[in-house]
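Presented below, as structure tokens, is a lone chain in the form predicted on its own.
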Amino acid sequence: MKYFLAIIGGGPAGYTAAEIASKAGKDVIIFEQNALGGTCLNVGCIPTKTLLYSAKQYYNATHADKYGVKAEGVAFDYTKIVQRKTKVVRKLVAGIKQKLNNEHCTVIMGAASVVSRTDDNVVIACGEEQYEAENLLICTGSTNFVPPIPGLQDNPTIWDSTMALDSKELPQSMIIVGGGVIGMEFATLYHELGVPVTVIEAMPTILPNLDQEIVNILLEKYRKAGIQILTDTKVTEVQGNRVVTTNGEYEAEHILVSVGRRANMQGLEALTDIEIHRGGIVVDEFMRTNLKNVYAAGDVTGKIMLAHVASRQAEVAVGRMLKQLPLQRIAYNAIPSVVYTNPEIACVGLTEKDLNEIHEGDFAPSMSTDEPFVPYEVHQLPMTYSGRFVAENEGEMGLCKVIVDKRSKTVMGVHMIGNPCSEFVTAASFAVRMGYTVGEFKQVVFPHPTVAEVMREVIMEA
């Protein structure tokens, strides 16, 4: 049979893509490699913040004292820690394997491949069988960047994050190359469980993309409850298990190399005409690409390499397929990002350093270099303007941040540090993509006590 849309990849683009599609009443087939659910289920996000959850409980047992709660003899167990993270997401891909049987979408494990392309056909092969459809969704997501650093190769000491995922028992110390989000969030799950850390980061500053005043917060707690972090630092090679940079060697059981991902193109080769720019496919605003019946959604795309970013692609890119009105469009300057460090960090919309190099011209993600410089203003509090971040975070200041732009009161970006702003960062996504302003955000109610209510209450200032 031919099936309207062929998806390779089956992760978070690709089984949302395959959802909606079945829904719509159309055949789908979805090929996966390995596991579905992709590098977000099985070796990202959900395994990341299994192990994060486990290090978070026992971080707060050993320091309960400070709520007026006796807690001794805490220990852990980090085999049971890592089994019960495997719980979760065998848990996790067995429902999305469930919902799509319940579509009725033809699932195949295998690593497929396309053999040939017209404008009106797509042949797929995969084992020994071959595929047809009429649509093509690429999401074969991305992998592991290794830099080409000397002595990183076939080295039994270095990790990625795959490795240190999988790995049964704690190192005795670690040191992770890469001070991104992955890196931080490993550093945080390490520190926390007792693991010595030194984390190296090429870049000026660690977590590079975000707003500095935010990571200033992170970086000084983390250096003062003992992580080393080293900045505008960069390795030049790598001997065993010693780590040579330009700042001077240092040495752990364990190097963890996490220094970002690239998109993977694997199975894509006959497309030898589609559109690649800094190693990702181009894409229009509903997820095109130049070949007539061929999308691309996910981290492929080279664009943010986000689970929620890759679901919201394949709903837009499934959309215009169906030929569904209004054509929906993502509005990227409203996606929000979580650093699941302790504290967590969250985010949406512009920095400081966004506005001011667009003044420079040289920042132009979503518009052009020409625009004018648009004057800003800047609102926070600390966290503890809210009762129950007081209540629930002894001994943390925490901060809300709230860019607004000068002369149309519109909020442009929300940047906040403290524990669970993860949770309500959605309410700031909301304002900057409905271009809230100051006015109308503050008609927003908040349940009281929250800490959400910090929003607010910068808002009020403004």
The other form holds:
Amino acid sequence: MKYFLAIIGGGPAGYTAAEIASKAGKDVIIFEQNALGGTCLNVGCIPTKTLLYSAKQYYNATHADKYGVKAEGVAFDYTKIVQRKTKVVRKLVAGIKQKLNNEHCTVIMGAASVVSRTDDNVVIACGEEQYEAENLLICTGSTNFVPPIPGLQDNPTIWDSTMALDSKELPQSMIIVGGGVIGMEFATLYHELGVPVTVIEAMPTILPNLDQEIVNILLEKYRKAGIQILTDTKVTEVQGNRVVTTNGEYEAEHILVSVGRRANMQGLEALTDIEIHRGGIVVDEFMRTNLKNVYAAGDVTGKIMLAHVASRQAEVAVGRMLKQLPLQRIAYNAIPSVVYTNPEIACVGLTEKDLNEIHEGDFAPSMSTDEPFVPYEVHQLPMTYSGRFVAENEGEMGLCKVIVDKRSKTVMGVHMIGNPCSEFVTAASFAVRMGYTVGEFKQVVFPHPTVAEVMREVIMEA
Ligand code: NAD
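Structure of the form predicted together with ligand NAD, please, following the form predicted on its own?
All chains and molecules follow, beginning with the one already shown.
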């Protein structure tokens, strides 16, 4: 039998593509070497959020006094926390299996590799069998990057995020190398469970791609709470459980290395002509590679490594394969992102830094002054402008920033810190995606009392 579509990788890109192509009546085969759900469901988003939720429950219980609640003898059982995480993951993976079964999609568990390819045929091997398809979608994801620092290899104190999630025991102390998204989420988890944490970041700031005013609020809170955060600090060597840096030496029971991820290219060796840039597969706006009938989606493209980007890319790829009109595209300018620290950070669209880079060297249109042209306005308010936020976030300020294009008054970006901003950043994504002006956004009614109303308050002042 020849399939319409073969998919390598069963993460958010792969299973989304499999489901929609099968639903459209096509014969689809999907290969997965570990577990359906990929990194996100098994060793990424879902298990971290489950552990973080337990940590937050414990943290809130131990800080309940500020809400007038007395909680004595509060304790946690880490074994139970980890067991619950495993249960949640199992349940969601079973859900994916069920969905694919319902759509009569062929699921093959095993490591697949491309054997050969022509413009209308791809041959894939998995175990002893070979399979043929008209189209191939590569969704092989990414793996943790291990930097070339002496002492990281064959060192039992070194963890990557998968090992940290798998550990049945809480470390006594933890050094986290890399203050990016993974690093700061694990810093939150361990800190809230009482583990001494040191974060070592090579750049002058943690979370370097985010709005720095927002990041500084987190940085200040975490430092005050006792998390040691070293910036502008490079790790030069690791000796057992000792980390040697440009800023002194540090020791901990375990060292988590979270300095980024790299595209997974195993099994694709036969595609010798596929175009690669910076380790990721190059794709066009429809997720087509330079090889006819070969598409790629998700982390393997090395674009934005987020599960929700992967699944949207899969929708676009399958839409193009099926020639569904109008052709779909991804609005890369309106991809929300969330960092699950406490408080959460959520943002969408351009930052001030992005806009300054775009307009670098521009001057005011009148040319009457040598002042650099600042093409945007920043409107912002603390989250405490929302009554609901004040009611539920004792002692927190939060911040909501809206970046508006000066000339058109279009909303270009929204950047927030404060719980639970991950839950309403979608409203901001909608505004950025639809190109709302401030005037149009003002007409949107927000329910009261909600924390989201702070966004409306900011817009009303714009
Ligand atoms: P990242 O790119 O977000 O952060 C890596 C950090 O490590 C950067 O701040 C970088 O400056 C620093 N760094 C690099 N080399 C270093 C070194 N030698 N010493 C010290 N610091 C160093 O990568 P990540 O945190 O590993 O996450 C990987 C991917 O997974 C990212 O694309 C991320 O967006 C995604 N992810 C997303 C979420 C989420 O959406 N909530 C959660 C986890 C991971």
